[in-house]
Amino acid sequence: MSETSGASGTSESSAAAEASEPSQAGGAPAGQADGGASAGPPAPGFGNYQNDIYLNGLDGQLPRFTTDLTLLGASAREHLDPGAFGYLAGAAGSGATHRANRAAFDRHRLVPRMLRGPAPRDLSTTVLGTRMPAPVLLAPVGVQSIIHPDGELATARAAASVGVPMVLSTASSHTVEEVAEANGPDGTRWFQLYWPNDDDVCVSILERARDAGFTTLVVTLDTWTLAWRPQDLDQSYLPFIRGVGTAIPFSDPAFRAGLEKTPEEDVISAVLRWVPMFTGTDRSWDQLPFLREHWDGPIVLKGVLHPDDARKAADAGMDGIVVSNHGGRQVDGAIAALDALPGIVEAVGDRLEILFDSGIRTGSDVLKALALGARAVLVGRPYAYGLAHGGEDGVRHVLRSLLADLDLTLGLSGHRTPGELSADSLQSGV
């Protein structure tokens, strides 16, 4: 259901990466090349991290895959079953909106400027009262397990030690108490909502994910019922139906009271009772009071395309937007959501907070989001492809690896921070 994956990945190193200090250029953890040996104490800031790449080089410490995040999903197969795989790396249809997502991205190129002094950097940023060590979330990725064994718990242990926060997919393998619990009391996590049509269940879940400590609310609109996806289908593969993916609706009291069974006893009844409760029902906008009652944090909705759609979320006193298609899962022959951005930022850019997902995977790719008018970005496959290489530690590299690409494409391109990007610092429509 969202940017998810696959099967069982490899071991993680033994030596895991220790998170710093916040730094004055954003708050980069200490910490070795993919799971190796520190080479010594880092010097501030995030783009460090190619210097202990190079310095751990001295000692024949290769990183365990590669630094471009651009070439993850192929290597990502070796590690993964036929089944999972494509449902993370899979889109809907012919692939046309996915490809889009890409494309788009080359049509703006950033103009770099010189003799500015660019350093030192400062990439932190507060969205929604979040305060980031740089404009960078980890998007809600479903059904972890299929990718890693220890799926969103790896994800919230890495994602805190580097500082990112995560957005936790309702569609986890773990719950929401025990992904906190990783995540850890100076994590910071939001969760997200597929948006249950049984109000107790509904808000049985916003009560635990609150209590839990997540922030701020995503309410995912785009998906309300499965998009026509060939990769999938031809594999007859569906988590959800095998129970996986399904950890926080099953251990919610609410959907319990509603079985004859628990999911322990019989777990097919279970699968067909939360499935239609999840899709195949869209929403309408005179129903977003409901989760205004019932979360007292800021809300924002996920996969808004159109500038009339972002007025109407404004109308409606939400906080915030994510420009997302979903990452070209879902319509197939879609806008790519890097083209729809700059329309949403004109239409209601000072009323709400403005998020970006849909194509993210390198440094470049985050500058260009926030010129055109993006406060953040959420990123999806590339670290779901590092669980698959290496559990926590194939997550925290792909972390530090686009945060180091971020934090020295931003300087060298002339900047200190991320608020100096505006239009003018690119050349569009090439």
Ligand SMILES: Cc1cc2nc3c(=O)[nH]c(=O)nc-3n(C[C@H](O)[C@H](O)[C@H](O)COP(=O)(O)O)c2cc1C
Contents of the next structure:
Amino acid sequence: MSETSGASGTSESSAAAEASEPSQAGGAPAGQADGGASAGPPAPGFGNYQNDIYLNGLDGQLPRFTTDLTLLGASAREHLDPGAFGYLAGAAGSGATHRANRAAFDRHRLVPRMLRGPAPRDLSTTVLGTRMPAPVLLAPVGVQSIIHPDGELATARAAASVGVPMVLSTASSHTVEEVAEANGPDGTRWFQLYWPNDDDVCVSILERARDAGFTTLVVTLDTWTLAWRPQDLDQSYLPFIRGVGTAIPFSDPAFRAGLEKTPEEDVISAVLRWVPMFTGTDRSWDQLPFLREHWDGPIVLKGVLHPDDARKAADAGMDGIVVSNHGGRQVDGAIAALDALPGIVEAVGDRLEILFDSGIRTGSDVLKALALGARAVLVGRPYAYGLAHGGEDGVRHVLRSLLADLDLTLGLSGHRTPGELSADSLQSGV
Ligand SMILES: Cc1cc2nc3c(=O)[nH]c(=O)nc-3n(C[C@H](O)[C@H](O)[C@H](O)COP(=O)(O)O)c2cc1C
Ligand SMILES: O=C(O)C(=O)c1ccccc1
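Okay, that's the form predicted on its own, but what's the structure of the form predicted together with the ligand?
Now the full complex is given, and it begins with the chain already shown.
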């Protein structure tokens, strides 16, 4: 949208993996009614979205787009420039880890239980002091203005209307203050840090995030430099070197103080100062006290895949971790995030909160991650695809679909709350 596209990506990796998920004819035509999407507090029982959709059908209204979230990658292509699509759907290298994330879910199957009266259900939970209606958060996804002009503002509004917490990326297209306003007084929001190597800039961004009502800090460890991403390389597509996804630093007084000209006057110089400040900046465990000193809420480390790193996070006094391989976008050939989860839960499950992301597409995926010990999950590409399909309404449709599927699948499996799930709820290795 904001970019002109270069050569179209031809490698069969990454984006193709997402876009080639089995395509059924199920996708409702775009542009139709939004199946009962409405702002305001969520209806009691997420499964009601199913009723809304069927009842709207009596009036000839179909959901805005498909309710099968595994299909969204393919249809998002129609709404995006090739560059933006490749960036969103793509992955590292051959896409092996991206595919492994999905394959891992298939190796675990739920074993439903009967006649246990699992209604009404209660999906709500509290994670690190944040009350949430279901154990689901929106993962940090940067540069959302390449997906839709409203970008993170649309996401923030949709998240608040459903009650789901959002995690805002440092690489946002809108400032922390703008996103907080869109998310509103009732929205719940966490802030994701790409840790700048300039301490003054880091502290200034943290203070702004805290003042704007972001309660928990998520520090991403696995993307201190961008991986080899053929989908982007083949199109020479990197939004933030064009000053897209840089709203937070460019509006930051400490960052601006180090520039001779403002970013509005000279975007190239601002980009040249920012990019090396947040990428190419690997950190070490002994630097974590700096963040503790400058952030008074909970701190979560995102991108942990080894039990020893999870132990180090606990030893460092961190409050939580996200078991994640960044949706297969960083180390191609890395372990599927779901396969890393049980060992990490065993190592530190009693010492800190364990969240999970990478590959969640359906309600049953959420249940499998919870059964393997995650307290909550983050979902990335699916809501970004929703944003591509229909801005705020599109994100809301994805969220309501995922939560309705989660609620119904939990109940049909014989459970009333997510806390009832355990490894016994699964048959694994199938
Ligand atoms: C387009 C895109 C941009 C992303 N940007 C960020 C980011 O700025 N910060 C971050 O920590 N993770 C980022 N991620 C990773 C997500 O937070 C999350 O780990 C990943 O998308 C989960 O996998 P899934 O897409 O299969 O749900 C990004 C992912 C995508 C697809
Ligand atoms: O593309 C990503 O996965 C990502 O995390 C990122 C990194 C820098 C800027 C924007 C997004």
